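What follows is one chain in structure tokens, specifically the form predicted on its own.
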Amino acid sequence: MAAGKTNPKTVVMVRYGELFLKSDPVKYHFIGLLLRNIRQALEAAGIDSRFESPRGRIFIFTDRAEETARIVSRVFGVVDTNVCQLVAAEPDAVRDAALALAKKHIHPPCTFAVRGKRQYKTGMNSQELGEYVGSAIYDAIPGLTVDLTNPEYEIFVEMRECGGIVYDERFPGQGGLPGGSQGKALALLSSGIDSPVAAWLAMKRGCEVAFVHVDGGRWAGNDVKATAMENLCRLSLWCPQQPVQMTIVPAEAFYDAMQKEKIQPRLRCVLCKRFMLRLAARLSLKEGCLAILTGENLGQVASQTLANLAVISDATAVPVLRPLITYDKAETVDLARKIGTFLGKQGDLACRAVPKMPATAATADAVREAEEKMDIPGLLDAVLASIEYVSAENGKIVKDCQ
């Protein structure tokens, strides 16, 4: 990886953050997963590359540097990426590379700043390195003003064991932990805004996520199932080259049973949520999942009051994770837009089982009494006997329901 003063190499540098706080065995394992995920993301885009991973950084050598930097910035565990010049770990080499970069991108008159960072404990410290490079740029380019607080142009210089590094643009990453580092969870995926965002947040924290969609049949809007599948496609873009599977459970019989047994309409939403958790619990055992993910949010709708969530959670012993539990709706929508799951179309996404006045504090006794009338174990067996599967990869359905 050595580079001389006169032959800087253009490479993509990847920074990771939280991984560095782990013990050495865990850190190296996580870095290995991160490298695997980066490699898969680049392979999905047809980009040839090679990697080197000196302490604290990952370098990617490729002839499609800017495209690579943007793609890798979407990989979970990455703090940011940039296209940088790699030179010898000498102040003059760093200065020359920084000056060449500044001459290309600075448009005087303007303000600028140099941000220096040095790994060594000897020689120039970080501030001195920044001042040394900044003075050279200031002297060479007329019309510049130093502004360390809010500059119009920033250039970053580093002196590390692996070499001198110079860059002037960062592509912010997603942060979090590498996918696959935290085990597998099963996410309830609907046609709405919340559940895809909840799944994405769990993916960001390193979970491998499988999905289940509970299909209400004629009790659901005409576009519900197709929209849930579109959500699956959008989420698959965040784990390139990895097929993401969704189990589709035809649950029309459950809604029919509520109607047949004349269950109090006000209990329907809580009963439905409990039934979904029971389905997910059965499937999680089959899929090797350690937890269930939902898009529930405290107080957002009647079934999501604290009293109702307590009754709903009682339906399963499998841990239920609710990443959005404290989010405002506007925050969830903003995140959905960012990650690409805000589809911007309505369609017929109604649930025809929702009552006019759902219970906000259903009692466990009333719910269990209703479930006994409906023969929940029998309904679970019946609907799980007719499950279908669909898979998505790189944003497209690769296996239709069978």
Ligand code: ATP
The other form holds:
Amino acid sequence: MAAGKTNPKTVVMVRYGELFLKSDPVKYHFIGLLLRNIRQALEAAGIDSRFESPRGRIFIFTDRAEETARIVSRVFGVVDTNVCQLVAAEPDAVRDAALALAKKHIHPPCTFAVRGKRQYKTGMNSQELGEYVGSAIYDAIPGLTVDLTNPEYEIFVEMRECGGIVYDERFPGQGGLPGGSQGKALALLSSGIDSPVAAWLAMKRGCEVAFVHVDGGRWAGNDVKATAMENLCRLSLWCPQQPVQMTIVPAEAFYDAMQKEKIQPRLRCVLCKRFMLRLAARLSLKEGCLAILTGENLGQVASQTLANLAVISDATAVPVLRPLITYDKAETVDLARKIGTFLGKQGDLACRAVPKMPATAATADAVREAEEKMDIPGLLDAVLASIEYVSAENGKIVKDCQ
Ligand code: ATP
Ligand code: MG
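Structure of the form predicted together with the ligand, given the form predicted on its own:
What follows is the whole complex; the chain from before opens it.
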């Protein structure tokens, strides 16, 4: 490891959490994916870097440390990042580096705390290390008070096999698992707030996600398709350098058929969601997706009662994952703001097929009877025959082909 005895090095330290719980082969596989994803994120930003990955940590050597720490904190699987000083694994070296950092960043009078941590069992324990460094800072800088509970300034010192580590700022990560570790899922993406958040949660847990948008044509508001594409662009910012693809299915014929066959309006929402799942199931097969993701949420709208969700799920054998099922709307909105998918502007996002009184407990028999009138297999074939694809990368649509 590159810890110089006299020369502290500025490096970015990356911590990852849940990966520790895995068996060794799985852990190494996941760390490999994490390194790949971090490298791609830095390449997308044009940052040159070099990596070392001693036990339990990743160190990134780069000239653009703070920017790197911020970018890498967005990579799924990362618990936090920080810009740290890497020195020899000796108490005096750690003390000197901590003192230098504190002198730069501390503004007395103020309260402070030193958090010590030791990887091995010999020598000072974690608390002693903290006290040793803390008293050096206290003696050298007038006007300080120790406050271990709620300090205004906090500095972290670690003694690890790879060296002594000192830092005073953390960039909280997203947690989760490295992208690509959990297989691929297909997300039904609308112009709304929920479905991008649902997709993001699955991405955070390591899923690769492909997208499908069902375009209702004249039944959908004028801004629906463009807003779904904007949602795709925002989500692409979470997987830098990797194009995310969305299939757009022109499904006007389905809504026309509901009208033509005089299907009870109250059943429309459930039939619509079943049709969407069937489309997604067909596309999943084609694209190697193992599950379908939706932004559905218990009780949010009439079509999302438990009774209706059961009837909706029954349309396909492909597992349907609903990451937001128990979220309150306010929680979803908060998360949407945090991850950058909350779109302030509102256009015409209405669905013109929604009835005044949707069924809250559509029965399987009523649904089957309605679908038999509509030739669902024929409609599926027809709409899937004219799909379009779009791709987004680094926040922009990069491919828009018929
Ligand atoms: P969201 O739930 O994303 O805010 P919404 O409120 O317009 O959008 P709902 O009627 O709540 O949509 O639909 C529930 C879920 O069905 C959505 O979260 C999404 O996964 C899926 N969905 C709805 N409309 C579409 C569409 N036009 N294309 C693809 N998926 C859709
Ligand atoms: Mg919704």
